[in-house]
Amino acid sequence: MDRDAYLERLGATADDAADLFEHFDQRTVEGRPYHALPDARHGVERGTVIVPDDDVVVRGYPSIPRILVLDPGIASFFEDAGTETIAIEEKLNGFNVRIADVGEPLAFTRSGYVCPYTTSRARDLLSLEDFFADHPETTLCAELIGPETPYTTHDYAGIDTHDFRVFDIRDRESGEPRSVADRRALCEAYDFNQPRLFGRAAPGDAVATVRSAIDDLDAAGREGVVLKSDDGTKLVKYTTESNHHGELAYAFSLPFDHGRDFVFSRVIREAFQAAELDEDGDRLRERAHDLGESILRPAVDAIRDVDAGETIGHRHTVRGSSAAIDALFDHLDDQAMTIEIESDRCEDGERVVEFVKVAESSRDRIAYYLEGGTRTE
């Protein structure tokens, strides 16, 4: 592999190839080597992948910033974007992957690793052969959503198990996006489901549309919105109250597995949103009560579960071919996860497995304190 050539192709800021490539992990998929960058380095996005046998670069997906107030946050963010309108699309709560044809279609995680299970499901559920025959040098950016996934689970109306939503189409190597209009047309042409579009508005006039969308999403317990410039190059996100509370409940259900930054950022989002909406009196007290419940109740439940000898962790259900599920558990094992299988059965010709990713840190720390251990603060 000519590392100097890839250094130039990636446009990295490193002085030499060794400075960049020391941060790449080398992996294999079905005997084929690839190099993944698990964290952003030297101007190269997290999740960037090099497949040397096919001389292919799959660019990582850029980090999307967040606004904490809609007014003047939207207008300020898009002030220099040169866009007449912005698209307001739903932000979905799922597992983010990039699907690229590198000799065969593979699904890469945000960190750049191939997920065999998601790859198998993408091949089954999406018209990848037709799409990549016509657009071989592009990447589909998608969320795997639904109640039955091995990563992020969330109920969506009309989805009994899982499905994909394509939210972006980008050049495989440069990472340049298609315009929002072009991407939405392509998704329709290849029958790819995509996030709901709430509308388009000039940046200075978008606050009312976004607030209306957030109200609808909040009532449905959904995550939020992503605002995109016409050409797709400028993106910013904004999330709902129910999402903030849900993520805090998730964090405190396993209180020693999630960092203080995770918790603090969700509380700050909630504070700015409540302040901007001029919430006071009874409504602010209700919001504060809900926030407190999302923190305390899950933590108490976790303590009681450990005290009762029950397993705590992330519970998931997956379905697919036996080979795909075996590959998934090999993949999770490679990541040093402790897995407990609760059910393994066959339904309608598919293998269905219910399992727990055991939260060892929370389990062990809670058990230690319950046994009389002390905590230094």
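Residue numbers count along the first chain shown, from 1. Shifts are known only where both forms have a C-alpha. Given the structure is predicted, the values throughout are model-derived calculations rather than measurements. Between two forms, the rigid core is the largest collection of C-alphas that superpose within 1.5 Å. Compared with the form predicted together with a further copy of the same chain:
Relative to the superposed rigid core, the position of the CA of residue 80 differs between these two forms by less than 2 Å. In a rigid-core overlay of the protein, residue 307 has its C-alpha displaced by under 2 Å between these two forms. Residue displacement note: residue 204 has its CA displaced by under 2 Å between these two forms (rigid core superposed). In a core-based superposition, a mobile segment is defined as at least three consecutive common residues whose CA atoms each shift by 2 Å or more; between these two forms, such segments span 259 to 261, 278 to 280.
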Given for the second form:
There are 2 protein chains.
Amino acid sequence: MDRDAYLERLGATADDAADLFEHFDQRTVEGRPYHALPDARHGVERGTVIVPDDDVVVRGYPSIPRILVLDPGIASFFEDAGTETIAIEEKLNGFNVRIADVGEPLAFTRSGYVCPYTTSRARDLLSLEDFFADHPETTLCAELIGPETPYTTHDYAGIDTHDFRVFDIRDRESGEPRSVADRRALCEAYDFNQPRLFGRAAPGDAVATVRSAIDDLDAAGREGVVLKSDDGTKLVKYTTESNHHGELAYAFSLPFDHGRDFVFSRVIREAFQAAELDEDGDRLRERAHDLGESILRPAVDAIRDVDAGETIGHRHTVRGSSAAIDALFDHLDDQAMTIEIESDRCEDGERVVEFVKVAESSRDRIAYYLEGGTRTE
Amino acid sequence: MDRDAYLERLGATADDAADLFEHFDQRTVEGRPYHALPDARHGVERGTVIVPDDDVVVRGYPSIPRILVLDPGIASFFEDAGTETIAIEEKLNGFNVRIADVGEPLAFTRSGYVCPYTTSRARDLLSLEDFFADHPETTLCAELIGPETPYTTHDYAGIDTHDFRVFDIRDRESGEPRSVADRRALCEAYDFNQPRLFGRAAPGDAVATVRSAIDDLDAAGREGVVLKSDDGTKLVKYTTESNHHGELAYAFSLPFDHGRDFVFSRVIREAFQAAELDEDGDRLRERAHDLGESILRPAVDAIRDVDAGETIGHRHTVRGSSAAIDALFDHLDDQAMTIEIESDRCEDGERVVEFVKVAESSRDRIAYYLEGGTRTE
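Now that you have shown the form predicted alone, what about the form predicted together with a further copy of the same chain?
The next block holds the full complex; its first chain is the one shown before.
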């Protein structure tokens, strides 16, 4: 492939194509090679993909910054965005993929790898042929959500197994987004489910609407909101207390796999939220108690499970065609994951597999300390 | 100085003297140069000092490992130590210094720098002349404790301002410790205060004594214990719940200065202690609530203080001669600390200064987020 041409198409800041391309991983999907950039480098987004045989670039999804206070965070973030209003949309707790038509529709993960299972589910659940026939050079940005996915298990009312929510539609190569209004209309036209729109407000006037959305989402145990300029180019997120506590509980259920990376940032989110929103001491005390329980209980449970000789790890259920599920396990295997299958059965013509991603770091560290091993930190 | 000779005397694993000595910092104390190793390198302990004019090496104090469970942690740690019993001594929450006679007695910090204030206090409070006349090539390892020190502020019953506890006596150059019995007898002979000895027990039999010591210390808000082989060579520590929560509260009172480094390790200590010692759900719930409050309340207070325009930082009170206090502020200044003096007065013939070590990272990060700044983590 002509690396210099791709360097220019990507708008990379690297002086030399080799400086950028050494960071790309090469994989194949159904015999076709593709190159994925697993981390942001030289001004190119994480997850950017090149498929040289089809001369295609699929731009990575941008990292969305976060505000820690609503007032003046919202007004300050959109101050120079030149947007009349901002759209307040729900942020969903699921698995973020970009779906692009590269000869055929493929679902790429945040890191730029094809997930065969998500690809198969997207082809079943979304009218991709119609959409890509009309909009071939476009990427659908979607969240795979629900209790039965290989990546997340968050429950959503009305979703028994899994579903997609399309939250963005972008130019495949430039990453330029459709406006919020266009995207919502397109999703309606192609019958794609999309995140709830809580409303629109002028940036200087949005705090009350966002606070009320956050209150509702928090009460329902949902993640939070993304605020978007009308043209879709400026995005910022803000999340709920229940999301922070849920993420801490998730992290500390496997403390040596996720704990260190997760804990500080979630505590900081909690502290700013509490400083802004918890008017009285009782509310703050309750938040602190929930925070402590989110951290400590799952960690103690993990230690007791290892002590009892049980496998620890994240449990998932997936359902779909037998071939899609085989491809999923090959894909997880490629990522050097240790999987334990707990059940594998047929239900209503679909294959249903329950499995655990074995958390070897947490298992081994916990066992070491339980045997009396010492720690120097 | 003859670097190759020092390399050999230190028993360093570096092939070349330059590989080790590039890591030493050079300072002076009262015109005399000394070299301090601020981090462990090439098999040489952190804080090791060379004073070439006096041909002296002061070996760094070893890092003491920690067990996370008492059973089988204690038995396992001392399994091959060949010790008949272990001594269970209190670990104090203070400022750890080594005091050695290098022409004159000097107090060296963990990183190997001379602290002029601690030096002056040690000369006033400990009979150093008598001791070093008899034991010139020896290091006293002591903790400066009490509410009035420039480094820690932990309250101890019976200590109104500050005092020393001598917890170890070692050969200055080799670092070889005196046995526990010898050291305790020497401290008595020279009238040095020392940490409480809870008792001695065979390693396989010590859990009950340690648990009971930990319960007492926890109830008194004290730090924990160090378990020592009879010959003083094998040391391991274990700390109380109140210590973990106190350290978290300290860390999150200045979240962007200490929070990230502190939080994970303290949570892990808590989780293993709870898994071993918290028999029932109520006890675990109470621990979790205290943990959450230790983390969240001081962080929220810090945010509200910055919002109100107040200075945030650790507050300290010191008392002593005017010259010693001037030397202390020069020393803190050398470490690029920003100090705000809150009061400077004379009391009972001593100078007493109250000051704040201004926490610029926390102040600036909090102000940035309160103004609406975004976070990418």
